[in-house]
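Here's a solo chain for you in structure tokens, the form predicted alone.
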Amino acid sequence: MLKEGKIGLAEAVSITTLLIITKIFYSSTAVVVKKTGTAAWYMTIISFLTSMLLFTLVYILMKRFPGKNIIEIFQIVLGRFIGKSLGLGFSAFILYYSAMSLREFLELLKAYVLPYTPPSLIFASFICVTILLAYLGFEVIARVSYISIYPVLIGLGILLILASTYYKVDNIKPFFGYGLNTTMYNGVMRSSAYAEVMLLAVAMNTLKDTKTFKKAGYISLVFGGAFFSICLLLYVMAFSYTIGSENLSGMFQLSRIIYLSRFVQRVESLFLFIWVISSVVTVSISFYMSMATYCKVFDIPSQKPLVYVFGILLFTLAILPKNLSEVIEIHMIVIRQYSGIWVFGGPIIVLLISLLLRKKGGSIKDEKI
């Protein structure tokens, strides 16, 4: 059994939330914008809301092995054959999800910030912190993370605020976007936005019970929702639909435009810390989450043997996609919008086969390979 310690809840919701609210930093608000326009800031609670009803499902599988984590479950209830084959599954998905936050946070950089610097001293920087963190641990990097949540939160919030001069309430007209239709089937889709929670099932060892489980997920979904929601809502306000739909960085392109006074104006440099703290810590965590996955599939005690090879891989799929367009077009695509089916669907099937079989509780080692 892998050792990863213990966290408490605080530290679980900083982790789950960190990793859910980092996207509005990256190409995620201008996607959304283009997709729904002036309904973006509400097509996000339809999404929340989807999630929601979708970790409900999860839960009620959790709670039915109380004390394993859903690598275990898959074992228990498929057989240790299908199970484990469906843990390595997500496991190169955390993988993929890690490599592909990382060359879209690169990209990101290059294009706005390090034009010049070569990319393969930005991803060595990088990919080395991450290694780092893995290393030290699950523990290590949920005390980072909650350390790390609140000046990003508290940065955020002061950007908002220097940008309120630029808030118009005329911008989120017409009220239902591009049609009620489109809305809500882009609202129940970018449920996947919220994937992020399910991580929480693969750390539930690390958690006290199934109730700390519950309400970790719980709280980060619904934080999350309304984090999404006022950001995108002041977006659209600040730049319109057309316009927001064009930028890479929504986030970062609205801390360009405050000017207050000669004395307050490029305010980006805030952002640029934000966004760089958010950044290392939740690829860190979706790096070592892959890892972690991995050893529960094959019971290694330690992740730190791991460290570098799974090092070399991040690298490699990160390198893989030969721009940002098909980063945003194609990758980005496919985890925001379309892992849910996946991520949430693949436990929702193991909970209906557990209910079929009339499983609950139960052993590992009393299944057949």
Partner chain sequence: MQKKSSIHNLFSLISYKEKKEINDFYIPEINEEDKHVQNNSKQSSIKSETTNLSVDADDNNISTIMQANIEYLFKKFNYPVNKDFVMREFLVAGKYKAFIAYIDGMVDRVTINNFILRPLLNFTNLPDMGNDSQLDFLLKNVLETNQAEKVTKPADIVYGILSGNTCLYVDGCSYYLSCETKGFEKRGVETPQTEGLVRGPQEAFNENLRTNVTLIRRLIKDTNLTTEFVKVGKRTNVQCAVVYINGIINPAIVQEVKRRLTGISADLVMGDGMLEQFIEDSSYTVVPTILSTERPDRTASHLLEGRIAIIVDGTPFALIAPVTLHSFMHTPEETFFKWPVGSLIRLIRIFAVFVAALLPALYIGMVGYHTEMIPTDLMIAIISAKENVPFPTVLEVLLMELSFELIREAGVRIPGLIGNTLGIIGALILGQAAVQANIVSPVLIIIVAVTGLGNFAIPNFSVAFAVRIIRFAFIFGAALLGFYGIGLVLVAVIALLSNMKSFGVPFLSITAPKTSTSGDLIFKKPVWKQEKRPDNINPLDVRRQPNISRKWAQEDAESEERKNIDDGRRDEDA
Contents of the next structure:
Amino acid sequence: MLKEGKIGLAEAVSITTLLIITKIFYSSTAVVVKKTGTAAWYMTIISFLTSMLLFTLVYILMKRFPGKNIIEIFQIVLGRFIGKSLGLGFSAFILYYSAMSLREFLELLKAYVLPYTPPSLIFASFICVTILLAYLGFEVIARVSYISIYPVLIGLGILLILASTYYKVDNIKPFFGYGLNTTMYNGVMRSSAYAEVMLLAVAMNTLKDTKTFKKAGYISLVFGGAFFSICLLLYVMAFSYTIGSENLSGMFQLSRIIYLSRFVQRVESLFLFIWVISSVVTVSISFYMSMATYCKVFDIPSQKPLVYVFGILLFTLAILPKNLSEVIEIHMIVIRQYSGIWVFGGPIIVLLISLLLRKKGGSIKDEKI
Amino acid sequence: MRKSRLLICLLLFSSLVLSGCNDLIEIDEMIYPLIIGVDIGVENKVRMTLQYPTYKGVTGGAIGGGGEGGGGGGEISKTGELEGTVITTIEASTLLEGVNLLNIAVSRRISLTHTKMLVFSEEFARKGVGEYLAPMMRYRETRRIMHVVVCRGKAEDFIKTNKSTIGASATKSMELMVTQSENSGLFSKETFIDFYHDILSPSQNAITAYAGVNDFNNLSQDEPPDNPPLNEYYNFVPGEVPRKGAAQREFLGTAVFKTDKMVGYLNAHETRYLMMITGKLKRALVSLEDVNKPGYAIVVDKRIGRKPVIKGYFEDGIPVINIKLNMEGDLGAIQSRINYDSMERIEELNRMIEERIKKGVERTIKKVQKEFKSDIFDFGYKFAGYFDTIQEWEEYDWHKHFPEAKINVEVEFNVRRTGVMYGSSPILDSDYEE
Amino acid sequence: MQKKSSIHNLFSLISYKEKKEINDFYIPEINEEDKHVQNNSKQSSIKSETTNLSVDADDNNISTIMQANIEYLFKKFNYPVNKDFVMREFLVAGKYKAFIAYIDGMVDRVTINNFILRPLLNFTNLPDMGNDSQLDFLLKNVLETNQAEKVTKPADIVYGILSGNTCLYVDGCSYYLSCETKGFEKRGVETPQTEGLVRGPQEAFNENLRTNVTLIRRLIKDTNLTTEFVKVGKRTNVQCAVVYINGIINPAIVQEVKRRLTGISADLVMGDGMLEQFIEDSSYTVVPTILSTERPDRTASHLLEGRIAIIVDGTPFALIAPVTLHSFMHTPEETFFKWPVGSLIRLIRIFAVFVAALLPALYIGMVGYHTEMIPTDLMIAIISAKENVPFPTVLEVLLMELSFELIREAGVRIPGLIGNTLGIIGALILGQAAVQANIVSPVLIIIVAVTGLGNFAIPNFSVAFAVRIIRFAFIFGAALLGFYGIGLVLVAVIALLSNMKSFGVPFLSITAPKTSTSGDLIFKKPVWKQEKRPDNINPLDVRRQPNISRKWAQEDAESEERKNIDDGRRDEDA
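Having displayed the form predicted alone, please output the structure of the form predicted in complex with the partner chain.
Complete assembly follows, chain above in first position.
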């Protein structure tokens, strides 16, 4: 078994919350506004409700197998071969997620801050820190994310307050965006934006019990939902749907227009800190989770030997997309719009099968007999 | 074993170091244009003018851009030096290319991160600015919060007169100059991001500040008449204000855009009404002619009491707009010495001012509806809520329907305080007569 | 063959070798305690004393013949080459051969003359009752020193002599008497040198172990305050006092500390600084994981929170473990002031840490990468001043930082108190001259000066040093990648910090992993509201004081209530 240590509720919540809310720094905001216009702020509430529902289903599955992580449950319910391959698929997807987050971060960083630095350098320095975090293990990652969620939230709060001179309530009219159907459709699809909460199911062993799993999941979902809704609302209020959909990174652009006085203006570079910190931690978490899933599939006792190999994989994957358009229009759509089908769908199908076969509790060892 | 590991680490580390610092540009290896002027080009699309500070200030901490290095005494030298700044002009196909082209003569890299102002000449603005804004919007360095100005005449001439007459810093003078809009309400101020936003918006149109260069020849040389008229409407265009001294460039009024083309301007007086409706008026000192004693002025320091309440609705398919202005102010002077500040007469004064404001607002809106057909008052937003979706709203095309909108104006004015006097005693002399 | 091994070596570079599982020490929760205590009792089984008589004197046996013992001691102490060793032979009660041995300078001569030699020589009627009991008799009736004990192991008596005791031997006995006669020169209790306070006790530890333990005991008059002694160092044989409060501290900590202390097999262990390095959890970090303090009151307050103190003989410092980063940021000052003042002081200190670590890096990042965030006027001022400076900013910063460090180091080494003053004056003159010579820009002088100030405001010297080192990492990151680089280094530093442990306690615990606080982390609660001990060290007794620690406040409230009721009654009566 992979030695991961134990984390508390606060750390678990901060891990998933950080994973969920980091998207706000990326192209996500503008894409949502482009798709749903002025309805963006409640579209995300629809996504949030959908993901709550899906998460509840996953929770029911987890409850049937107390103390087991999702990879073990796959193996118990589907048998070793299918279970392991499903687990492997999960691992691959999380690595892909991690790599694309890294790539998107790079694109924005290059666009806004470091236009002439070679991408490989940015990747290399970033991955060095990621590897360090993953090497030190899950407990350390949890602690770092718990510590860093404070500056991230406080910094964003300050940013949103400083930009308040631009908020115009009239900008959220017409209220229904591009029509209710579009909103609903996007809302349901975009529940993938909350799919990060499923990482808790992978890290089930580090949690105290299934109840903590439920609590951590719900708290971070509610928090993420409220957070997104507020951010999108304020964003549309500041930019309106027209130029709101043009920006590469909505929140970063918002920080660039801050003007309070001759001395308090353009605080974007300070904002860069929370952006970098949250991105590093997010990529590290998903990077570690990918390895942890891999370890759990093949019963590897430590993630440490995998770190460098996976680091190189991460680098390779991240450097694959040709250009920004490909990142945003293919990979980000896959991750933020369609990944939910797979991430939530897999476990839910497993739940159905386990209900049909009446499988409950037990362990892999029982299965062997 | 250990040594080779160390070696590998060292190699990786050095590769990191050697490939880094690509974006590190020493702060003094760049110049920072403060203002960009755009004119119509002759041989190419645009002619752009940049003004950037020099670093010739005394070393050891003194503020840079001191007057010493500039071309002698406020005149522009051959190399474009003007009081601690340099002004250069170049023709190019686009603005960004122009910035790049300047590298042939300017010894340091040009960074637009500190640009405070973007100036279009009126001629250029009337042809449409949209295509030139796009690159500025896309470029990462440009400040979204720089101010956009349309000037009468050439932007190049405008920039040539842009110097600080008070302090040494041209930057400070520019930044403070723009905030003067809040102190007087005589001209609008519009940041680049708002300007761009308004151009794209389906619910409103864009404005910018309106500026010009005063050659100080406007003060009439005629003998003053016996009894000069009280002209409460400040109906001048920038560059033609009768004054002398201070800086040559002056800001007055508002340039009105429809889509990305300038269609006209509002004078200072109308600009104040515009700012009243949009709720931006911080302070405006106005002289009104006393109805009861013509020829005498009442000076009122006006400001917005409560945010203006604007409601829009459809009546038989025609948009109707109800504007409720709540203004307040302090008395500056009552030249006629009528005791308007007493309890009985203060309402009379209030009514008088209300009527003026109402008339002014109505006239301004009429003018904009008729002449410019451009909704610079942000009325469109009040109707956007009546449409469910963005598609319907865009299909309705507010810009087409704005001119036919009905406007109802309601003004409430309250004189709150009367300065440091309460009541004024009459001048008792039988010779004294108005 | 050679080739194969080189290939093998090459592969071994990139192949993974399973590391041995290291048993991490952790502090068990209180309910896990029972098991540990049982283990404990098993280990400490009392060894039976050796009672066999022998003729030869060696490391294990004490001879019953005096001459053999004398020779043994001579050999041990390298007599007569070693002039420190003094041995005096005499006759007890005029008939029994005996000797005393001690090291000159370590003992108090008056005590030996008046209270050991004089009674022994003047004493006449010693009853004849067998060798062993004779010495017993002397011990009970004749010797006038306050501490005297039988020693049956040669190693112990050697150690006794080394530490200033006087050894008494009477011919025919199989053991020595060790009389307490320590009397070496020592410093008095003085004011703290590095941890001075405005308000609070002004005494510090000194080099004497007994004095130090006494200073603590004077503050905590509790029967549960326990002092254990452990000898450390093969040759230096330094005495270490392990001080803790039984019933508060988690026994696992005591056991672990003793295990680590006894496990040191080194020649030389001098002072707390070396001992710290021998027993700390992670050696490859810049931040210390054991708190070193020279204040008895601070030690006492840590003991009362459930920590352990290790005091090494010969150094005026106590080592306190396990500690977290927060402890390093505290001083007793905050406790002595009211809580808003205390909280403010701590906030300033945290700000100081950030300034000391980040300011030069932020300056480099701002000037090199993020010029847009500098107000334009300020920026033009900076540039104008920098116009004639030939160095790039990074080099300028490094130049100034290095010269600042140089001045600081020189200031410490210059003898006398003028050292510091001289250093600061030197810095000013150097800075001023450097600016005028166009070697650095004036803004940078301010930056470096403020950084230095921030560094001095960090209360713990070791942490201040660590911050100085980390600062250079930040400078490197900023020079390479701007604020992005600083962000990366920041995350790495946080990760490494949260990976560290101090005697099984995560170094950032209370914050991460989150445990309940004692109301004394950054913002202080009023003293009467700090009801619990910090949870992260799992003390046996979590509660420091009851929920209502100010009984009088309750009484006030009750009497007020009673009064109201009485008034009410009176009203009703009326």
